[in-house]
Amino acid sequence: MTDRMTISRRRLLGTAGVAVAMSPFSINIARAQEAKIKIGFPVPLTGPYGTEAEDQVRAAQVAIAEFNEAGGLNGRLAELLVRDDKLNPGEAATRAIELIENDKINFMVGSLSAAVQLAVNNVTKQRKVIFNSISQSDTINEVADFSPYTFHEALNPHMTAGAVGRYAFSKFGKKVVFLTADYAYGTEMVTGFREAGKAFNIEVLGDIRHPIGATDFSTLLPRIQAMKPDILCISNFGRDQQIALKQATDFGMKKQMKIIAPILLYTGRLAAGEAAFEGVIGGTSYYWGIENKIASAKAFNDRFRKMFGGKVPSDYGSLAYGGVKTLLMGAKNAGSVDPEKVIPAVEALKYDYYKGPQFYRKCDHQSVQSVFIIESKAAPKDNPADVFNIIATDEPAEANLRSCEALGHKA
């Protein structure tokens, strides 16, 4: 990644109110201080995640900047809180409490983890704080975790490896071989993969694990390729990802069977380079080049870039700016920051904020969106940023989605 690309954690840290100043509304600025709609954002900007942070920061503030803009509520404005989790459970924790019993916030949106978002999650709805999860997680959704005041604006695995899974299946083979980062957001995906796969008689060689920030699959590769799959599904995340799709290109084992990963990260693939990218297929819940046919995408992209130099948003950045958004619009519509008020006002949300059409399904808060299927590609001609195809769309259905029934709520 680049110097152009990034941004330091004390920028972001800094510059996290900045759309407050930049109002064009004339208003006491005394009374909008002490009454502005506080918004806890804990991600981890340390760590092996920390450029998937940022611009879930970055994202985060084009959502406050827009509402503000637009007068806020009745006036009273947002403010982003930004914390960093260190991709920690316990440290989550210990800042989303301090957020809500220090800083007084009125709405939770973060993590980058499914075991972090889990720990954010038990804080906020003991407290009775509207929590919006932007990170993967089968689990969140399940009655033993849910909570009223429980939204997850992203994806799920089940969605996610579900739609990969069903579109590789069918066109490279039945044989796979996993490698999986043996951690909650790698399980959950290779699960999806299995329930997906049960429709088309997959045969699955083998699941070999790593742990989290792993360096070195150089003693796990030739395993894989004594096994002959069709299919190597990598189910990891971040730099994982990097390092796993690199060091098999350098195997040669793009030569010898299909390789996918439920997600292919867009900040992944511009700090690694097309030539590990090329040819993986993977899933998306947004790439910023379906601008091109949806109207609220360009709208979203032509924002973040006039606010960070001409950069697009990343799929983990969107996901920001849409968990910010909805709590925000249904804030807005319920003219009220009031729990009891705002949740029913955003489960009533039917929107198109960056991506096309979504909701949030009534029994568990799963907002019901689209997946893409993309394909990296090998070199991009004029833009350096257009580095992926979307090859398919799973367009918004809870058909793709597991029945409340299964998650454990009542009919």
Contents of the next structure:
Amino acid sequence: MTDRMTISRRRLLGTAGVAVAMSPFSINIARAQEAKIKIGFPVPLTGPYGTEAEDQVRAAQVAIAEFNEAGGLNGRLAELLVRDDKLNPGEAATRAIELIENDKINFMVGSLSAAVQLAVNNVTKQRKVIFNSISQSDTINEVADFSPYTFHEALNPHMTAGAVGRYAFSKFGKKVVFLTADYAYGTEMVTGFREAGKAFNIEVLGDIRHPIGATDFSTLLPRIQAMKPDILCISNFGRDQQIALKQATDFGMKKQMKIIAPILLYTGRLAAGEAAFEGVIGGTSYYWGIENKIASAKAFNDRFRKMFGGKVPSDYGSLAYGGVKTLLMGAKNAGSVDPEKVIPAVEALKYDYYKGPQFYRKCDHQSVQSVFIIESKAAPKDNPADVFNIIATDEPAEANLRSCEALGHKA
Amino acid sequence: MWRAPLQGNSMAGLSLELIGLQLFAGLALGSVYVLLAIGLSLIFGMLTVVNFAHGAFFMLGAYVGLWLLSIGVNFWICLVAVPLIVGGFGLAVERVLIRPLYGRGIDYPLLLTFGLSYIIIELVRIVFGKSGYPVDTPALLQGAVDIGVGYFPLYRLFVMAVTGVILIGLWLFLERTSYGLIIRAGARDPQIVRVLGVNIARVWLMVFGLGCGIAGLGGLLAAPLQGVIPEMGGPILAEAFVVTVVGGMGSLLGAVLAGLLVGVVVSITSLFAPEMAKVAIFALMAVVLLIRPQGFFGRAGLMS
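Having seen the form predicted on its own, could you now give me the structure of the form predicted in complex with its partner chain?
Okay, now the whole complex, with that chain kicking things off.
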């Protein structure tokens, strides 16, 4: 009896021990040692920029795969938590809060809109989570929106429009008409062009704003033709850009003036076809064709091609690669995912991961980088991806950014 | 030639030619609205069905055109084939989905077509993908021609001409054929027409198919102007509804005049305050509704 009792007591104790070991408390301790580094990734998978967003996910996965193959952070691997922000700031903020509070992510990377990135940034900076934004904005650099947890891997409108403006105003003439989508992206780009134009004494003949999501420009184009500018600068995005360029071509405007755009999207060029974009000059943060000159671009493209059936990465896709890669390399260098240790490690990076040398400026965490000036062309039969010529490169220089003081930062 | 004096930057270069060209651009734009609005108006006038899937049929026309062009069918054949295919699909929709809802109140078919538009758009996304495709302007219609006040794209003139042909054809059909007589009688009083021994269900089927076919043709014609994308029917549906409301729900003449008027309003607003162009359409609708709630040529009480 007694023996049996003891046995059963032992059994009981043993079972209890197992039960304790299996309780959520101890699981958390055990997992913490090998838990994955989680990167929240809100992008607009549904909506007008779905094509670009899907490419952002692909490129981010390349960065994750490379980090994990190289052994991660002392064996700790990374994973991407993709969420659909539907191109809506409110939706993005909700997803960001869930990622931080439910999924306990370590870093946030993503967004494809000026307004959405500011909404995400607002969430991350309050909760002291590092966020690397991969879409264009000037505001995110400014002191009111910036925080030590905010990084900006994408170009900003000041850099992009500046580079394109300096190129175009020196070559095609001084009389300029702006045709601009009436929201943050468009107005920031026009400000950038006007700033760059001061040094060339440009004469602005007209500054025409159209509502975002316009499908017809035929009522705006005759007036622009009547103004007889040397340069028509079209600052809009996605489908607006494709339709504006197509219809400007139909109106025969390319014969009368040079058309420039702050950004020529790779995906947009494919969707709109060669005729609409032909001869248009614009800027880009990345075009796969730089691989002939830049070794890191070749390596990135090859890896991307291997993972995704021969596809090449788009401009906005490559930003996602850079945005994820820099944070992971920062964590690796810091030997930790603690934001307070990762921030100085990312600030210290002098990196060349996919487009030549880059670094984050200390005061606003803006990535100082090159801007490529590209011209659209008809793709050769054997390579439908070969749609742009690189005609100039604006080398990385802090002088091309607004000064820290101008942004409100204390130098 | 008289030229307006310069009044600061925004008014620079405002000449009579420009205003003429602007009016013309407005009429050209309006003719696309007309193509969508007459179908809407026809279907509403006859069937009292508010067809929220009309934008989806427009988009479908563009995609059917894209598909036909990609397998080597030429554009001119598409001009006939696309409205037939989309119209045929419209027939099936009326027969299978809408017919069971007759007599159940105006919101039943409204909600059904609203849901149907989402399904059509999603199916197109699954089959053709989310990103858009370019459609080249047919070689014969490329370039701009001098219309007296300035250069205007030949293709847009062609779209105006096609709209004109459709309108004349529709008018002849409704006014000069016995079938048209039945349609007009059916719109006035379906009960009496039925008593007279006419199969009104078949008339409704044909009218729905006809309206959808014209919407499909509109989509095909719009494709070279703006490319194709699954969501392309959304904005134009909103504009076409404004046109039908301004012109009077159910009135064909109203749809035509209101369509052209809306085009001109957009165009002239674009000249003076481009950022207001989109709002101007809805402001026009609000003003018309306040002054004349039934629209230009609408009959009161159709919705009740």
